[in-house]
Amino acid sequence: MKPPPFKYVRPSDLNEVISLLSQHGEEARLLAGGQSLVPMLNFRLLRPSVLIDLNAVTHMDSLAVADGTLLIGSMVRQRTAERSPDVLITAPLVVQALRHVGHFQIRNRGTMGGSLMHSAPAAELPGVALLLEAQMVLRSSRGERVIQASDFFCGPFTTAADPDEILTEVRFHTPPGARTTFLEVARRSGDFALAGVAALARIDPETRVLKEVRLAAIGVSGGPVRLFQAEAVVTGRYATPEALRESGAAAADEVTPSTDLHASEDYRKRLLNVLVARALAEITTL
């Protein structure tokens, strides 16, 4: 299929992008890597009157570390972040999750900001952003604002960004001494996850008690979801097999996945149960 007709604009300056968004609002769409947008255009699920190509805009693909926080420009390619030593050291969960995103050919083009703005229910990066309590930096003609990841993802393919705003940077911070992992199950390598878990924990070096636990799930709701009940079950306890199983069961109880042609609600809950226990076991045995 072919996309509907649209006006194509390729600005080279962020201020020009902001001006175009201010002018066209909901009639405009931003083209970053195009891995999600182009198929949606071809299937005519989107019919923008203006397509704004961001690939010539300067200073949107920066990657830096400041005071232990990873600062990633929205146009940083996923493959670049995946292979970056700074990302691996500062926010290893980002790398762990990116290895599950599609195939490396997709990650060569796909951008960090594009995946977060698309906010697909089974996408890995929104789950990572939620778990690491990332900050999303948005710009518009009204200025700049910063939104916490917990307030950014509003549902399937929906974020808190206004039509005239552009995501320019994402800030990831990993608590000192934290261990992380990312697990998911898909029907085939590169497919969307049926269920996935991002996990983080800090372990007392003397007592081996879990001092802090964070868990976030993908593929089991309209967007990424924190598993607060599952976190509470194991926080302050030894990572015994029984405790990990209880956390997995609590995770399954606090979500209501949808049933579709790929998996039933019950199957996704069972997957989440197992993935949470496995993720915590992996972290605590590192």
The other form holds:
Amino acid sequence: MKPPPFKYVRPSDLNEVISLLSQHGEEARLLAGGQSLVPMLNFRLLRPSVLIDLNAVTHMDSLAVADGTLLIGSMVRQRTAERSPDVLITAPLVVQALRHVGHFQIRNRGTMGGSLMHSAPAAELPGVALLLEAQMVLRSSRGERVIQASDFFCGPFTTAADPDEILTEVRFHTPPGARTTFLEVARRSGDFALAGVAALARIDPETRVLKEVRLAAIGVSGGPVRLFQAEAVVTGRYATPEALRESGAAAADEVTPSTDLHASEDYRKRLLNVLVARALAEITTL
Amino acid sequence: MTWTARLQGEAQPQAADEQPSLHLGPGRVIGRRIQRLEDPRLLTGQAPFVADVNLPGMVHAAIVRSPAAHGYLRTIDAAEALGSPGVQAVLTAKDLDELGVGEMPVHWLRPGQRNVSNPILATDKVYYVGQPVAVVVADDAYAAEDAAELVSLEIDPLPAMVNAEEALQPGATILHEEWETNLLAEHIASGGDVDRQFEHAEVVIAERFQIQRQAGMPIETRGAAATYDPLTGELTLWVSTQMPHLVKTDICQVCGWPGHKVRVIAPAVGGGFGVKEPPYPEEIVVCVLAKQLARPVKWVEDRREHFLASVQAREMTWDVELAADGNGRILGLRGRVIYDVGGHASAQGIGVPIVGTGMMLGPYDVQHMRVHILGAVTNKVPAGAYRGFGRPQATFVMERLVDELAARLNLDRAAVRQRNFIAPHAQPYRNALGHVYDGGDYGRTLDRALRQIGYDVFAARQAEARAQGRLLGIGFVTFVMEAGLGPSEQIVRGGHMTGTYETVLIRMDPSGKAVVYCGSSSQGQGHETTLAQVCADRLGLDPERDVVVVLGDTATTPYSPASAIGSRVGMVGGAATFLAADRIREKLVKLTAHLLEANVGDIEISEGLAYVQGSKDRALTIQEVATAACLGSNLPDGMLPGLEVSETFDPPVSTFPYATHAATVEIDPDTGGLTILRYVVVQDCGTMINPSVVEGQIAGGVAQGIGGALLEQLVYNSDGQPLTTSFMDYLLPTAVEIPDIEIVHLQTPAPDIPGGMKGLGEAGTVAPAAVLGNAVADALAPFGIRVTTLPLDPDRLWRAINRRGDGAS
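After the form predicted on its own, can we look at the form predicted in complex with its partner chain?
What follows is the entire complex, opening with the chain shown before.
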């Protein structure tokens, strides 16, 4: 349980990080909160030759709101985001999801960017980013680019970021008038979800029909997935128990979870079915 | 923790505050809720653990473990590792052989048992993933682990046997070829004429139960650090163990070293739960290396290693039948249990199912049983002790059968139990296997628990919930356990290598303060506090200010063959302390009578004073009397100077503490998710030395039992590769998963034990799986589900509700 040897650098400036990344590429790993990386090093599952510690880098933990969009630096601690009134107002789903991320001790260290870049299949924040159609800001020696969340997550522990790129900021926007929730089932409090759902809905104030519905699932695929069928089933309808049940059933039909130690494929489908219906019920109940 | 223990009305120990004028003295300190004396040290991180032992020049060991579950070990190539930076040595079985180091003894033997010792490092075969094969020693733990990766093992793989039942089938791959079978040992637990009972039984419940592999998982992993002084030839080992004296005995036996040159110290130990009961190969290796290299050597197990190298437990398959008459009167129990031993015998052999089966009939007046116990080797980590030691499994099996019997006859489950309980007036009761109980009123604990949890109104609540589509269930279990085993001769005759006595030495110096030396060690149970309370109680001292307890160092403490196992320290160590302190007290009384020119019969000792009864002005302080005794002047005729007493207590009998646990649960029919609504324990453990310590032991045990019932499972794939090697996959319960635990104490002193204590430490773990199994079966009764397999995880429960095969039924 000791990591293999690596070179450790602790830059204080983002440009220095970018230059180190361009120099070392795949040989380098970025250390943010360390809640996944450090265990993986100790298990010797990862053997980077250089560890670039981001904890002394300035200006990476800013949190701002511009035009109703939340701009969150990738080194913002999860616990900071969870307790931020700005986040609660502009992107309540982030707060709703963070409550399920590990335990508060983990969230004290864990960062927003770290979780998104690690991109574990059952991680909550990638599901949130996908649902809110977040913009991921990447920097490298080649400059800055912005990727849509839907193009960013590419399967288990894989993102569209190149080895020399660093995620510097994420932009979350919640459509006006939308209500959101995040539900998951885990074996224990704080465990990775067996299945989880991020849900967003807007109800037409005149007609009471569901105008916009977005659903994203975690834990049932290699990464977060949008549940387009389940969304389509209820969009434009009243939020009747029957409609919600149909949405849940559609959700279960559009994923192919894997069986592992903690749950079988069909149990995960069942959970997703139930969670979608419950999540929609929660955000459509006045 | 979220649990809150509540001391209920009955059997309040004589609380000090009821006697405001008298705080210290016989009967005043035993039973008091003092804060634990060890806690300031433990809770502020000041207590030294093995990992904290750092000596100049110390080198670090890393263990090379078998990556294969089963195979012939052809070659070990350590050349590259030896050239790795900082490496001092690589040790293999060949080196141990050349040094004349023997094999690890098995401490629990049955007639015909096929292995009585095991190699320290693998020789020609490997039997499980994680088996120690070689040891790399380097300047630091990092360099040692880097080099350990470079040791190359050539292993010709063999098919892995991962199922104990299959391992006993004809044609199974044989692990230990010289045995020509995978059967390590067997035992038939038999009494009465059970087959005859089945002939005229009106009801027979036949069932197969499967209990999964689990482990104790102490928060501190194992570890050992040794140093050798070439000038004196003395070796000192710090080791995270429950049994420092037995570790020493094994080192001396295996290495051929003389006992007076070996000192074993168990410093602060962060949990044992049976995992740290046996001596382990790594502990021997560290000693051998310290001597060979003439440098201190340390090895601290990491968590992944712990999953591969420390004993696991609980895995059994039971095929059993219960016979009864039409009124629910139980006539007999028969069947077979296959115990998954793992790659080779651990120190405990097949002791676990023997102990579990021994008290399987528990509180029931049934004189006929026969259970055939078979211990089969498989390519998994050796199985051994885990708090409860077979009792949780046997209790799960028996209590599920009783619930099924009641269901079959459409009788109330509590009534069936009451009908079968041993009557209080039939005590002392000799059970079918010859264990003689020391008293018990099982109907009373059951009644009390059912009253506490509201059994009489539960059925209506349950029916109402069912009408709303909600699934509520209640389960309850009364059990009796044999605790603090004794006498030694009987235990040794039963196949256990060591006796179960305890020796306590108490020294008082002229200051009048007492030091208690006990050979048992503590892994957090509170032994320092409880033994101090017993000593202080007898001597009129303040347990916090006037008594120090020394544990776990073979150089200073009396020999202890059984140490902190079998729920015995409070009972056996407590009794030895009680007797030793009484002898000091006797001497103080005699000397006081002499000094005050009073009658011996008139002297009382309390509040730090020795005085003539009824006239406190005729008093000496304990300090004055102790000074006189230690100086050796002005003593009565025939009295020798000094205040040092050693007493050995060998329990004339075991004790038989008992309890009823009851729980209510709710199951989400959509997800199979289970919530424990309430959990009640009514426990009689005899005299409570400290009710807070008792409650901590019960709560911790219940938490572990709940983990085993709902969450924990060690999984191997068909190649024998362990799939659960971290806490991400092996799910221990956290505070969130554990409900409040409501504790009610009954207190019937053990008749044959000085002080009246009965064993307690393991009791909490015994019932939860059975209680929750019964509660789940009750909740799912509308679906006709038989709960037979653990753990009761949500996937399994949802499948059972939806009849998707492979479920609980």
